[in-house]
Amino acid sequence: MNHFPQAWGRPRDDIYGPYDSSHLHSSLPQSHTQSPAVTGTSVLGVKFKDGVVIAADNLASYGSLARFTDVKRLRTFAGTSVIGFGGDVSDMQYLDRLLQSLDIRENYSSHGHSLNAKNLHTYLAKIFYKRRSDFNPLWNNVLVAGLDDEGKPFLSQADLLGTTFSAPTLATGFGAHLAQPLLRRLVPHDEGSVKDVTREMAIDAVKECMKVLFYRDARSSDRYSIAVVTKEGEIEMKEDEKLEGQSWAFADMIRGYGTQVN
């Protein structure tokens, strides 16, 4: 045996070879993500009388650098629901793999039921809360759009703390400050106003909000994805839309723009 104090109880290295300590735990504390590196910005959602519209741009920023310009942040589930991801892209990919595994299990199950948007939102909220309780949160804020148990339009939000919230109009990131006031003009009386909103009105409102976000949010892009979920359970997804009718004339009035410094 090796009788040096630092190696008491271990076989001698010169006879048995060096001791393999790779299986031992490190003495350093386990660390978790505290500041996401690659992130996506706003996700918008609005109900209309026959379904839900949800949209998010295709940009993923590396800090303040607009690094990845083709990151699709809308995911479909079971052909009846759409999840929009804001926040950390790596955590979004982890959740995407979880949802794919869940979808496979559901497809092979024999109970004859499928998960709707409300079930999916509950599942994600539990995951967020569990990871938050482990002090290892998923740095995301998601919107879930689709249909509930009764076939009615469903739109709800879940964040990294496991907090949930439902409303006829929802937005994450900068959209919560810039787009929500515009969307609330469309639905001024919460659920009571949804019956007066048509599909075209909802899509036009979301597109206008995406344009405002591109003007005002430095971490946004003019290319975006938009999905429409209808009461028939159909999803119409467009993943490479471009903002139309842009006008930067207002920039001439902003102090510091171009040669205007005073």
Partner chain sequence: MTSIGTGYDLSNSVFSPDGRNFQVEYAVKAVENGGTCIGIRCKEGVVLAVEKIIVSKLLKPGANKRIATVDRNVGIVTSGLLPDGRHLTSRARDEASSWRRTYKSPIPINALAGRLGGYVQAYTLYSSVRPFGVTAIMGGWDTEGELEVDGQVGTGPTSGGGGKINDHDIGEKISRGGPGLYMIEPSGQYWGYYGAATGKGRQAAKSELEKLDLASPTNNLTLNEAVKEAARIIYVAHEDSKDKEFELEMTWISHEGGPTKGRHEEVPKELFDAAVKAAKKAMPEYDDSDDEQGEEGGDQMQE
Given for the second form:
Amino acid sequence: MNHFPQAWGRPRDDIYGPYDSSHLHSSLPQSHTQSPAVTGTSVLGVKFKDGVVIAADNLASYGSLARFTDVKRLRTFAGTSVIGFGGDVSDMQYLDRLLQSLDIRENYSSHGHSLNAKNLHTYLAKIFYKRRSDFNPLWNNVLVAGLDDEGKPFLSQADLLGTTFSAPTLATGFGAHLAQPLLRRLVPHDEGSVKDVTREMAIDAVKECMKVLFYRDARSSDRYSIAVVTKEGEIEMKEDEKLEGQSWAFADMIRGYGTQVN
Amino acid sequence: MTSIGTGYDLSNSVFSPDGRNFQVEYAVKAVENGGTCIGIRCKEGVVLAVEKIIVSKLLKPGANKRIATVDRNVGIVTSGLLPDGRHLTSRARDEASSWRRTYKSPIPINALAGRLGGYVQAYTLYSSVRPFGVTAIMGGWDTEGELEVDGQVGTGPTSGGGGKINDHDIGEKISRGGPGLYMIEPSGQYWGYYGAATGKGRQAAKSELEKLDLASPTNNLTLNEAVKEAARIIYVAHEDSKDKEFELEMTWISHEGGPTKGRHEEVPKELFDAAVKAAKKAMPEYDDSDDEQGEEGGDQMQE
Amino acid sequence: MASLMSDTAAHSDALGYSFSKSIPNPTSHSSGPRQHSFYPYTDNGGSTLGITGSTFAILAGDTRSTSGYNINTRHAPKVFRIGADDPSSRIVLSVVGFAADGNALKERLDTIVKMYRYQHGKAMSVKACAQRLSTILYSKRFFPYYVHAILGGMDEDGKGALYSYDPVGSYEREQCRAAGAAASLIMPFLDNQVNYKNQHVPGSGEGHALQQRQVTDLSQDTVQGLVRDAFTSAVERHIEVGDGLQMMIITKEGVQEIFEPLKRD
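Shown: the form predicted alone; wanted: the form predicted together with its partner chain:
Full complex below, order starting with the chain above.
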């Protein structure tokens, strides 16, 4: 008996011949997207007492190549909501067009906009879930910022599997690891703390996190977009911001990987 | 004119010996009794207005809209058989969205007019169908800004290969977009207009429109003035059937820098009321009871 | 794990076993096109539990939602009222596992229960709803809803009812059930405290002669206490459980929802 548990009970090649694994690689009748191509990285969102702040950088990467550097990943819908897209850019464009056509149809009746951010989020989540159930996913991770049915600030996430959740601070991708812990300092009591967060606090926290992400996320850029949605339903969108107050002094100290081995 | 008894008026696909399609002419008759619709095209945009005869006191004022939005930047109003008008509007919406699916950009007004003209004309060709009993007035604004591609993510290069052409590159003002006003008739004939009118009061409306001298290159009618003229013209055109009460409905489309930002929208209540007030003032028989009438105008717009 | 696999693969070649070929392992194939195949499921952690008494049923769940080591949100309820537009409805569903499937399942059952009410003019019984839930789950036998569902309500005799399900619709009516990430921690506790398993009458004998402690009817307060204890304990020992406790208490009077804090570490 050999001492590799993984080998126990397996047929030995010298007796039974090598395993014929050809059936494992048989081609499927129809193939769908199995991986994203041109991608955007993290999206950040924070609720404050009168609205929501949302931000994403302007980079679209092709693998490790910084392929497009002026990509607008924050998109406004129905004049009162902003969606921040992470993940595949072509799927983002598809969803953009889909939501635009929805908005056009919504406007046929003359009683004004009726789709709020909550409605959009539900709609998007259902599309994501349908597509994952068809094994033809839309490779995105999105944040939806705006207002809910009662006109209160709304922030929610949806991803390629159709998973949804909502919190006073949200971050997708790398931001879930790096930014979310920093953003949560703003809201020690979750939803109960939102009333104590001002617009300036939220914006500053988001900007700081964008900087942290730029320091550590190799697929990020220092050009970013930031939008503020307020209770009045107004959107203040800035699409060509540059990170301020960068300091790479810390980089000097880093040892253990890269060119400095110790 | 009369075709009674000749047999040439019974089928769509049959010409009369003198080259007429009587079915189409009967369709025009259906339009001639419809509520007056007008469109005014000026430099800053387009105004559409319709005279809605109140056929029953039980109808909710301000409900049952007659001017429809197509895509975001086009409005259509029809006179004649209303269900035919709704179907035509629905077709226009389908055309606009299919254009977007193909070209990833909004349909130009002239292209939409062409599509609708072709569609209406097809209903004059076959014995199995009847022509549309409507004349449609379609107004819109093609953006004067850079044409966006639906879902575009960047702004593209500002100069160099693939860069943008600016006014100073060619030494003259680049002309993009602008207002569009078309009228599509039951025959499928469609023409572009400065001012268009159809329905019962079209003759009076047309002569009023002509007075505005819209075709003149020096014409400087503003959009706000156009709204007031439109309201007044509907009131003038209503003169011949003033035994019937009516409701006024008005929409407009301004340029991107204007009040509607290139979109087709209802004329806001304030401006609407002012236009109605001015229209009544211009009409001798309304003039004496200004205030009361003004209030009535307010009621008309509520949903 | 992957590196461990590829190491053994190298060894096994020498031994004459077809590891590298029989275990599809993308990381060990450095050449050729790499397929990042799409996996339609994820685990959002969390735990649920249900206990019935003679006049009530309690369904509870924590409110944490996770992705790996990340906390998505501290407030994502897993226990839902079904057919709640009808005030006479006494049905509650808890779902734990893949949250997107859980939501889809909840909405589907909710729609069915509402349609039943509209079409038949009476509320669906829990028994019928339980059977229907099973058929819904089984209808996706070959692409399952990746959830452990627990359905609670009041039965036709006015007693608390509880049904627990596996992902493909196998179900059973039970006294109590824990599901989800900390099910293996909570269930033994429930066995002991609700059904008095491994509790004996002192001095009743030795070995097999030992008498089982007689199961008693538990009061609502006792059960609520058990739920609280179960979750505070689970929170200590499982990283995917915490943040908040949601309880739905179903009685003939109605359905009461309670939120309480849990540890957030």
